[in-house]
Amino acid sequence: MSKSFPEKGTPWEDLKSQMATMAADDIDWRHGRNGYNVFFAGEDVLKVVKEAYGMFMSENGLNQGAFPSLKTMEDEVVEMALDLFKAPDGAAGSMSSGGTESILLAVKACRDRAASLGKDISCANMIIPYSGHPAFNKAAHLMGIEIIRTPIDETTRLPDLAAYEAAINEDTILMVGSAPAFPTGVVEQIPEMSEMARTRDLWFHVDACVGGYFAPFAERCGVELPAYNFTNPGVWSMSADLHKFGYAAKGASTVLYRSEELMKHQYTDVDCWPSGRMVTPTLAGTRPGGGIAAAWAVMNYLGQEGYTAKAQVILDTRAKMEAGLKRLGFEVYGDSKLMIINFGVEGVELYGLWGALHARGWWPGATSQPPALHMMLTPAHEAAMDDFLVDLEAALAEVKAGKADAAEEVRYS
């Protein structure tokens, strides 16, 4: 052990001196060099969830009768989601601390409710493509669900159907599709896939963690999507992060209902202990004011013009990148339409390619299965694309004449 409590406290100028330092060999995610890890809008925005958030910092939002403006702000964050997704009257929702948590409550939410109805959950499982997010891993382990994953099509990344139908069996309760998935940057066949779930009466989540709050402003530019909200009946739930493309501050996320009914059951309620009943909505008991003040104000400081301006941005820019690409050989994976970009050159060594990427200040991602490299557009890249594409394609160059070292895995942390 290195680093003891310091006896003494430290002047704020020393302390942001060293954390400064601490920095230097952070991402420079401002200009663009990250793909996946920030979502930078803009210094503006950036200024505003700052302020907001810090107005709001010391506030719980557990305790919305003490605090009735979170309340008042976490409502009407819920009920512009519920709008933007086309929920039906009686919808119902809440925000959450960030994606694996929404996806953690809806998974409650379904196992509750089946329990609640007299089904045997203790062999319960959910069956979700290979592409959905690892979040439902953590839901399936901690909940004593078993988790079905399905196969997905190599060439067009989307869930086999027929494969995903076929998992379906009486032990299970919960079905999901995403829009779009992480790895891939597809929006999923969601209308055929709630349309299996509701007519076996089984409850189907939209993970739209990623692209939630930018699908729907893609399509106001132009971009055609399958239906993946509230319009396809067999949908009882979807999340999405206000923290990705509602340019919110981390970690600010919404888990959404088509119902009161279904929501209750992502609740817990004890009264079990000497200070009474306590009913908690999220998984966390203290809840930060300042991420629920954050999202509001973004929201509404942007607006769906704003945010839709963002989105066009962001689409220029993948037409750009797109066409960059095509330049230097490479071929791009799927039809994702959206902010994800999955792309590699068939006789190139992935992992060498990345790595020299890395080397020259670029932090892509990748996928493993099926291999390629992967980045998730945002405004930020909208100046940094000419760079980029110079670089990729001298790092290219470098791996075509075996001078590249390879990266040792892909991993996301």
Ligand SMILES: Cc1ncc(COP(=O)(O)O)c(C=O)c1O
Given for the second form:
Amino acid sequence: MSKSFPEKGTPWEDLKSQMATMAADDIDWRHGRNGYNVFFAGEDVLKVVKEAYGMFMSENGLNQGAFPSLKTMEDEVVEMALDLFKAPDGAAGSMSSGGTESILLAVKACRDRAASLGKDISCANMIIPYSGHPAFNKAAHLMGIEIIRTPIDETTRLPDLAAYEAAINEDTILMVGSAPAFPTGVVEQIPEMSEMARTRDLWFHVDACVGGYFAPFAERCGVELPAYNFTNPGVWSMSADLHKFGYAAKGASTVLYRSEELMKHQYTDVDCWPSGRMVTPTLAGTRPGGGIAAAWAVMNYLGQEGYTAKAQVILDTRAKMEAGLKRLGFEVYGDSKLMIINFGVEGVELYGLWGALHARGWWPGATSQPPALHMMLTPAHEAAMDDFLVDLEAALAEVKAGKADAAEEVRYS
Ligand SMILES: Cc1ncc(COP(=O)(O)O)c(C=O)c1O
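Alright, leaving the form predicted alone aside, put up the form predicted in complex with the named molecule.
What follows is the entire complex, opening with the chain shown before.
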């Protein structure tokens, strides 16, 4: 232990400058040097988000009776989300702290509903393609559900539908597809997958955490995607993160249900302590008012036109990047039409390439299968793309010449 809790306080100005010094080695996301983690949509958006967050930073979303402002804002965020994802009348939802919490909540709702219908959930399972997010493993572990992962095709990176269907058995309570999956960037075959669930009266969840607030605007730019939302009658719930391509402050996601009847199983209702009955819609007790306010503000600030304009910038950047990658001899894996790009070169060592880019001030993402790089493009990458391609060319030459220092490990944590 090297730092003790200081006896005396320190002036804010000193602390502020210490914190700025600490941030000096952080990745420069304002200039698009990151492959993931930060979704920077410009200084004006950041200002709106920061000010809105600051205005409601002390308010508590746990007690919306005391803060009707937060209730109005959360209700409106959910209504805007349901509208965006074409939910039917009677649909419902809530905000949560992020994709992982939204997924935990949907899995909880599914499990508790199954139990309420008399299903033996002690041996329940969920089916999810190999491409699905590890948050489902967390949920499975916490709730005592078996998780069955089914293969994806090596070339298209899409789930193998026959294997997905074959995995269904009498203990299945939940089926999952992604729109898009994080590693592949590909929107999965949600119409076919959700229909497999619907015909068996099983719950189907679309994980649109990463792409939910991007895909509808990419479609407005002319990108063609399979239907990934509530227009599929088999889709019973969706998760979509506002703190990613919604450009909101960290700590904001939406979890949505086809009906209130499905959503009611998300709640926890406890009346076994001296303070009386406590009903909470999400996993949290205290909920940051700032996260709700910032999401409401940015959605209204940008509007669908603003999000579509950002999507167009990203799609143009993607086209430029893809052309540059092909020129350098890289292969782009899978037919991701959105903002995620997964690319590599046969015979070129991933750790070396990642290390050589990192040495040049970049922090790209990576995949283990295939061993390749992975970038999630944001509006900030528009100005960065020329430099990125120059550095990528140099990094590639260095690795081919055996001169690069390989990264010790490339992982998401
Ligand atoms: C498809 C998908 N689902 C879920 C998550 C988890 O979201 P969070 O990191 O906000 O918990 C992510 C995060 O990148 C994701 O890409």
